[in-house]
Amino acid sequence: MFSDYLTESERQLVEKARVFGEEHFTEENVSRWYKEGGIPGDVAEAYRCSDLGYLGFSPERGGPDVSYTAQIAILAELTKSAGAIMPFQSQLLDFQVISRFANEEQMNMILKRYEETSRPCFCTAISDAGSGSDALGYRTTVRKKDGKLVLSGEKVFVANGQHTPYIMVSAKDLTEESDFISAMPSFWLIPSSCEGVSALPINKIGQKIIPFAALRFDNVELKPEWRLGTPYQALSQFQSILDIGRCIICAGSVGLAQAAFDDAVHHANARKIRDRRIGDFQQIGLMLTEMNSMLINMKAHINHACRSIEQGSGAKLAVALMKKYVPATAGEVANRAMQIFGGAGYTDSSRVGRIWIDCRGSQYAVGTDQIMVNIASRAILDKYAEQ
């Protein structure tokens, strides 16, 4: 879907993603995984063993040597093939984040576990109960108590939070002499078996192939070697982690929108009323035209944001504009696809209803639409005040 911005070798990987999806993501399979809440082990292993399996890791760790735009294009293609948000979305973010902080020993353990199980051995717990991804508003903290490091707080909407043996958690670092407001974020890789860690499944109405959980940390004793990176490293990387997460969410959104559009076009060609295909009716044609324009605009937003991240310039505004526009617009595309299907779009006889539900969830992830307006408007004012 982003072939104009990719090298030939990157286009080949996107094609491999399409072939992988064609082989494994049949509608029968995806519908079953949606009900079961996950993909089977053989599909996870097939993905790991493919040329895509280490996407998100650096080339030194076995990942493909591709641009960030290419990684987003591959994820969008996988999502389009499935017509559902897949675990590879959260996995890409997990691998991107851990690669920034883990030391050699930690990374070797993570890679060994991945090779053994074909699934990430950790979940990423960033969104704080009550404050979301706003690090300044975090209530999850690490403090020193009686000479020990203690983690307390609650994280929400953690993908695979109740299943992984390790948790990568972010928290305000209050181990040094600093006030609560100015305390820096920190990242930790802790065993989920620690005393004081508990998980409660979250029953979502969509995106059901990825199970979510709320995690509670009740005075969990930490070991110093569980820290990922340094406090200053965490602070400098935190915004880029959010930017990457928002691009990944939008990649899934545009993949879903493309799937809904493709299904709607096929239906508009195949469905006939009095020997006339419904796509020839003006109102149906208008919806298809609008959907196509929306897809072009979504891809342009994503490409601009990815290139801004790669170039290290203007990413804050580009990413906020993208995240405000893409998930909501993907939902509009899916909504029009449902309308084109008529009553069948509101049943499980077509996948467009499931696509619409999955699209809706992405308007909350890694910052709501309203938060993106807040970020973008401030960035716009600052940008043009300097001119």
Second form
Number of protein chains: 4
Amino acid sequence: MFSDYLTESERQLVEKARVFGEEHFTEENVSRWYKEGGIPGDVAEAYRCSDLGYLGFSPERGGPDVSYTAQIAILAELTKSAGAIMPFQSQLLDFQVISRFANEEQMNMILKRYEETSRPCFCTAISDAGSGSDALGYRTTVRKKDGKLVLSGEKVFVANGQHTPYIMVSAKDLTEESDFISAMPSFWLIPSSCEGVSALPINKIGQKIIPFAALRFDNVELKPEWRLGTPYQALSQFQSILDIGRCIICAGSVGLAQAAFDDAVHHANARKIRDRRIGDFQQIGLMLTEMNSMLINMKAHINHACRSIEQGSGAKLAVALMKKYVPATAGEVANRAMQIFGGAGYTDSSRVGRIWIDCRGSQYAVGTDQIMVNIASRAILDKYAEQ
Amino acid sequence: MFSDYLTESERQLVEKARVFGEEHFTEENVSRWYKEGGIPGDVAEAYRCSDLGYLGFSPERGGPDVSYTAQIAILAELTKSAGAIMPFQSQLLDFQVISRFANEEQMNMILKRYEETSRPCFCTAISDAGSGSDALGYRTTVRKKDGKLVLSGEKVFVANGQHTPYIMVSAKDLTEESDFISAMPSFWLIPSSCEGVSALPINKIGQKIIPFAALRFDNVELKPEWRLGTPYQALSQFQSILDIGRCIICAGSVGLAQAAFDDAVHHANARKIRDRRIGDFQQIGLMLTEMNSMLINMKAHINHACRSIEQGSGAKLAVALMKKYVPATAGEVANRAMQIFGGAGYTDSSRVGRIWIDCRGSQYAVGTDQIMVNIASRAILDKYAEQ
Amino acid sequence: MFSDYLTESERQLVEKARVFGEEHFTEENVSRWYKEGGIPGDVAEAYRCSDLGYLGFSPERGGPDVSYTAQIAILAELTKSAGAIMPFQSQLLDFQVISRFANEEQMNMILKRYEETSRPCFCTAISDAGSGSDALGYRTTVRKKDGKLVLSGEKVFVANGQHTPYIMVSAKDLTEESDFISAMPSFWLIPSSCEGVSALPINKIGQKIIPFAALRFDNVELKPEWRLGTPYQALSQFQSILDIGRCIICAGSVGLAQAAFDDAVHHANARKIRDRRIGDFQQIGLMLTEMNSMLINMKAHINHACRSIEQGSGAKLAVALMKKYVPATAGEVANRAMQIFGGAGYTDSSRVGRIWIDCRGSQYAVGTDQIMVNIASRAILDKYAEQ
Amino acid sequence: MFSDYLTESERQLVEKARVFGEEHFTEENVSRWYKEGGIPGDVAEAYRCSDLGYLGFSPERGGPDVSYTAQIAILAELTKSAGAIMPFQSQLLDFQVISRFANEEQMNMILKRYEETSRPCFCTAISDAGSGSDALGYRTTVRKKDGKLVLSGEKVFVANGQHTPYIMVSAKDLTEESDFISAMPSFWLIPSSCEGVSALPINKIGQKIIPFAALRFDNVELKPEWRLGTPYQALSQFQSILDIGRCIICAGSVGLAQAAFDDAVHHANARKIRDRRIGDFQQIGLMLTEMNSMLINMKAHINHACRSIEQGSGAKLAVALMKKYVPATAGEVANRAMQIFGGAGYTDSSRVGRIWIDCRGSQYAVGTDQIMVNIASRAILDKYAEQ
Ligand SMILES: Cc1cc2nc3c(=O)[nH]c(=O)nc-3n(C[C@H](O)[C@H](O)[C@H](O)COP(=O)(O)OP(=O)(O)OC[C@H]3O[C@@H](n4cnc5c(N)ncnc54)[C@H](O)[C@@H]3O)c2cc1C
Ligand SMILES: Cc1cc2nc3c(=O)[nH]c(=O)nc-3n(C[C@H](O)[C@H](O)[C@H](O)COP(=O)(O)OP(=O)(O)OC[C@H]3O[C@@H](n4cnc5c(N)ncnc54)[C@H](O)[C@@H]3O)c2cc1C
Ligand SMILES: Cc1cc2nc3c(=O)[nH]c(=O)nc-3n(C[C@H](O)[C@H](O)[C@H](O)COP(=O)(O)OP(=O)(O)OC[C@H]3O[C@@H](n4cnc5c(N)ncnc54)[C@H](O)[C@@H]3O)c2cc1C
Ligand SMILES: Cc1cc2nc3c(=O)[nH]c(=O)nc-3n(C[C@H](O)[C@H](O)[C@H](O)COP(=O)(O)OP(=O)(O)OC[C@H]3O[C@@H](n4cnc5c(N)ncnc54)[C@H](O)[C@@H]3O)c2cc1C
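Form predicted alone already given; the form predicted together with a further copy of the same chain follows:
Time for the whole complex; same chain goes first.
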């Protein structure tokens, strides 16, 4: 889908993603994993052992030496193949995140764990129960109590939150009397087994291969060495993670949309009513045309954002525009695909219904549509004000 | 929601629907029924024994003496209360259908069964596997073989198709060598226990309180007295059933949309970010405004259609316009509600996600959006051509 | 278009509007008036002398004794007939406005002038150059200077602002040191010939039968008796004028949309491509269907608003929802009509292009779409908060 | 706007277009030319003498040696600068067209004329009065009558049709009894002064700098040497002209949209209400965000189409998708810009209203939105059917 912007070797990796998907992501498998809320160990291991397995890690850590665009292209390809949001999406995000924050020791632990289990050993708990959209208005805190670091608060919507041995958690740092520091988020990598940590599953309506949990932290005692990064870098690291994270979400969205489109065109060719393929009805033709245009648009937005990140300029605007446009538009594509399938689109006999539901979740993850508008519009105004 | 067009006694019935829903349709119940794929016997019985229980039957059969608009208003109220498509919807449709077709004997059986079980004893199997949209292009047939009537074919998407002791089925009547008759649909009420009848569940992505099945008829021997109505009336009866059926579907849609809107406004008032209720953000305000307008529009379309049916003029156009506009728009309302809830809208902790999925199914049932456009546009052109 | 909600005698008035339009509003006339920026004296007189001529005045003043809905219906009919925004629209608004404010003497003058010239003798200058949307943030003021009342400021977008002998102008009342009074708008009816009044035409892109002007007031000396109404009633009178004014604007919009729809259906029937009327292409059929639905929606919104005003409850919300929905939707209808006409829709050989442009202006007049969202969303939130 | 896809020297040409626009296209000039229906001779000459003057001609004829994308980029820049559809648009199309068809002699005449007058000496008359959309269903014909070639028919919507000394006209070739040949369009370059040629102005609602005419051909006697190209190439030449022509139209659209966006952002920064710039209202921010996304999408579509043409594969689909998406979307951008300007957007005091009207015309020129859907959907279906 993104081949114009890739090198030859990157293109080969994308092709490997396609082949990997073809082998493992049969609809029978995917719909079973959807019911079970996860992928089996052998698939996770096959992925780790493939050339894609360390995607998200830097080359020094074993990651492939590819551009962001290539990573996005690979994830989009995997998602297209599956027709569902796959754990490889959150995993890519997790590895990108942790690579920015963790020190040598932490990284070694994470890599070792990954080798052992073929799964990321941690989840990323950012959204506070009371203030998902207000990234800096959260109430989860780390304080000093009797000389000890104590974490309290409640996180929601944490992908894989119930299953990982570690939790990466963000908290307001109130350990020092510094307005500056308390305004920054602080990040910690803590064992889920700590006393005071509890997890409750949250039932999502879609994206069920990656289950959700709410996490409570009741006066959890932290060790200082669990801190990720330094207070002073946290904000800019966090910002760059949000940028990458938003691209990753959109990679999933475009993959889903492409799958829905492909399925819909095939159906429009195959399904005949009174010997006419339904694709020849103008109402269906109009939908196909709109869907194709939307795919062009989604890819353009993603490319634009990836390149802005790579070139280090204008990323804020480009990423927000992308994250506003792509997930909602993926839903529009899937919605049309469902209609083209007729009643079958509303059942398990096609995968477009599931795709439609999976698309929807990405209008919140890593920042809602509305927050994107706020970021983008401010960036637009500023860009022109400078002129 | 429709009080302007109702008599005082009709309004009281709607109020009873509200009270019935309040008592029985707690979110705990509804979400359990959703998982279980049906409502428990005591609720079915409570409904039958209420003043609403015989809705859809003529007054002589025990039905309340109310206008179509009132029936629609009652169903909309029940659906709003539940926040889910309820079996009372298909039941109302079934009773309307059967009242038009069945003879005295058949009716007595149906009523008796209803008294005993508090459920309709049959399902309505119209959509052929190969041609849902092409109502007259189906391949399910009744033929004469060795002097016997034999039914063969395959029906899909049959609401409650696996659970009812009888099946109302439509088939091409090839029993006589008459082009006229074979062009008409014929209707039959047959026991599910006949040899050659088999049913397979179809898993829907939503509207799960009413499960689906595919039904196969393999040379099923029919008795002549199972025929519903006469060949010559069948087409016009069928047409009037489609009209009513489309209103019933839309009643469900507007009920769902109203539920989503109500929930969203409450949330927009209650949820505070930095001490501001989120409803005060203009992006949320815009969504609320659009949702309120859509509700006004949906109701106007439904009223317009119901009155056209009651007045016996222009129903074809009014109904098709309604069925095109209402279900899709209900989805738009629900979609906005989901967004207003933030991530919670994508989970079980609110019901708006389920509402959104339930809305979607009504864009196919009793005729897709596209078929409605074809009907409506022809009617518009004809109306003006006559002038 | 609104016959359901009208009495028999009101319906007759609407019919008279139709007949009046048929006689006077030939396309030749209308397009000439469009170029000339006004209607000729004999048409103005014919209107005044018709049964519609005193519409907007109370029955005591000679106005017909009809509901708001009827007034709206009449104006919609006239506009439909013309396929252009007509001066009867601003005139109806002007008469409604002045009837709420003027005292006996002022009314007599206005009526006398109307009898003489068949035109309203004043224009309504509300929007300040700097703050159209911010109705109470204007900078036009009346102050006391050397014991005299002095008006200063600049008004824009004043319909007929260059041509009327009087101007109704709103201004901040700074004549007394009262915060309360200065927070209210004050209204004045002043002769255009006063020293210090100047008018500059503003060229609109549409609605050209009613030309615009900007008005400057340079220390214009006011006589106390030119004040309209009393300070204490001004705000509530102003509010009720806005409500009526918004209905009037929407009456124009729906009239334009109906005209565009009628023309488009006729064209879709008449225009043949390879012997097929273009209305049979599904893409055209889809547009016709959407247009018809939008008309139903627009009328529902207008009815809803008019009845809320008449019943004195919920008008704020109903009117804002209407004013947000109707003008923009009229544009959508006209836009589709233009497309159905093909290239001819972009020329003078049909009137749908002009209709499309005229529609656009109503998305600002008497409050923009955005201001309506702000009013409506607050009213929605409050309504539910009370529950 | 397209710099990513241009070479350095192409980028310099675009910059020259910008400078040329800055110098000549002041708003005062443009709005005067709009009223007058054309640009003055000195501007036409300045353009011809600039480095852009022979755009559309092949390098051998003096045209710059640049890609299609570059030509599009230059035209978009000029249009953005002017905020109006400029004659350079039809001129670029005309030169592209004629370069494909004309023989040496014809080309020399055209170039000579261009040098003399700085205007194209011909207009392009394709659309038949009866069948604009049905490119091969036209009724303009060339027949043999008494051994002479005779042209009869009526063309409409011909840009500059009244003013050029020559007319390029398409006609059904009935000179030979060959079904094959009569199915092809034939093209002719004829003097407007021929007997039997008459032209009538058609008043457009926009794009007024390029006036329209209808042309009648009443048994016009043709000379054989006026034929353009050979019968056998005509169809493929015609197709390639349509492809280029559609790109050119879209270049104009994106230029208009960019102008509207730029103006709107500046206004959103500058206009203050109660000391808040209006861009900070979320409703305005949402519009700005959507506009920016649409611009990204439009450019992506144009790039995609230009590259498909250049690479000679997939052009049919890419061009149709572009021509469906871009002009309508430009209108959406302009529509939002108008709203951001408030009432001023509906007047001459800003140029966004004119831009909005100019945008609209491009939804018909060189093929309507609907025809594009038909082409694109067929191409999509075919592409997948082959797989
Ligand atoms: C599929 C999915 C996966 C997720 N994965 C993770 C994860 O792994 N880890 C994690 O920490 N979180 C995760 N999240 C949570 C996600 O980040 C939040 O849902 C999101 O940030 C919104 O926060 P909220 O749900 O609290 O909504 P709220 O903040 O309560 O927002 C409610 C509504 O108000 C709107 N709103 C808020 N502020 C403004 C404003 N200033 N202007 C206009 N509108 C506004 C929002 O757009 C929304 O419509 C996930 C969510 C989903 C759906
Ligand atoms: C929730 C739900 C409940 C249902 N309940 C019942 C039930 O109880 N009993 C029953 O018999 N059936 C039921 N149905 C089936 C329903 O009636 C069919 O799904 C519907 O009629 C469409 O038929 P199809 O699914 O075969 O689609 P198809 O006919 O295969 O249509 C495929 C696509 O082609 C489009 N299309 C078809 N013809 C045209 C045309 N001429 N022009 C333009 N587009 C066209 C359709 O709109 C659709 O987008 C139900 C369906 C749903 C989703
Ligand atoms: C055809 C026509 C006829 C008219 N007739 C008359 C007349 O007869 N007499 C008269 O006095 N006036 C008249 N007007 C003027 C009209 O009332 C104003 O144009 C309108 O109120 C908007 O004011 P503005 O143009 O100053 O826009 P601004 O107030 O400058 O608004 C600019 C933009 O900001 C938006 N905006 C402003 N505030 C907010 C907010 N709080 N939240 C979100 N967005 C906001 C607006 O919606 C708009 O998009 C007429 C206008 C038109 C177009
Ligand atoms: C600004 C402008 C500039 C132009 N410049 C030129 C020029 O220089 N030279 C020239 O020759 N022409 C020119 N044209 C004409 C243009 O090419 C035609 O307007 C266009 O091709 C449509 O033809 P029509 O107007 O006859 O519409 P029609 O063909 O009458 O179409 C009417 C409606 O039917 C729809 N329709 C038609 N067929 C189908 C179908 N099969 N399926 C679905 N819908 C269908 C159309 O989309 C349209 O909505 C110009 C037009 C405009 C507006």
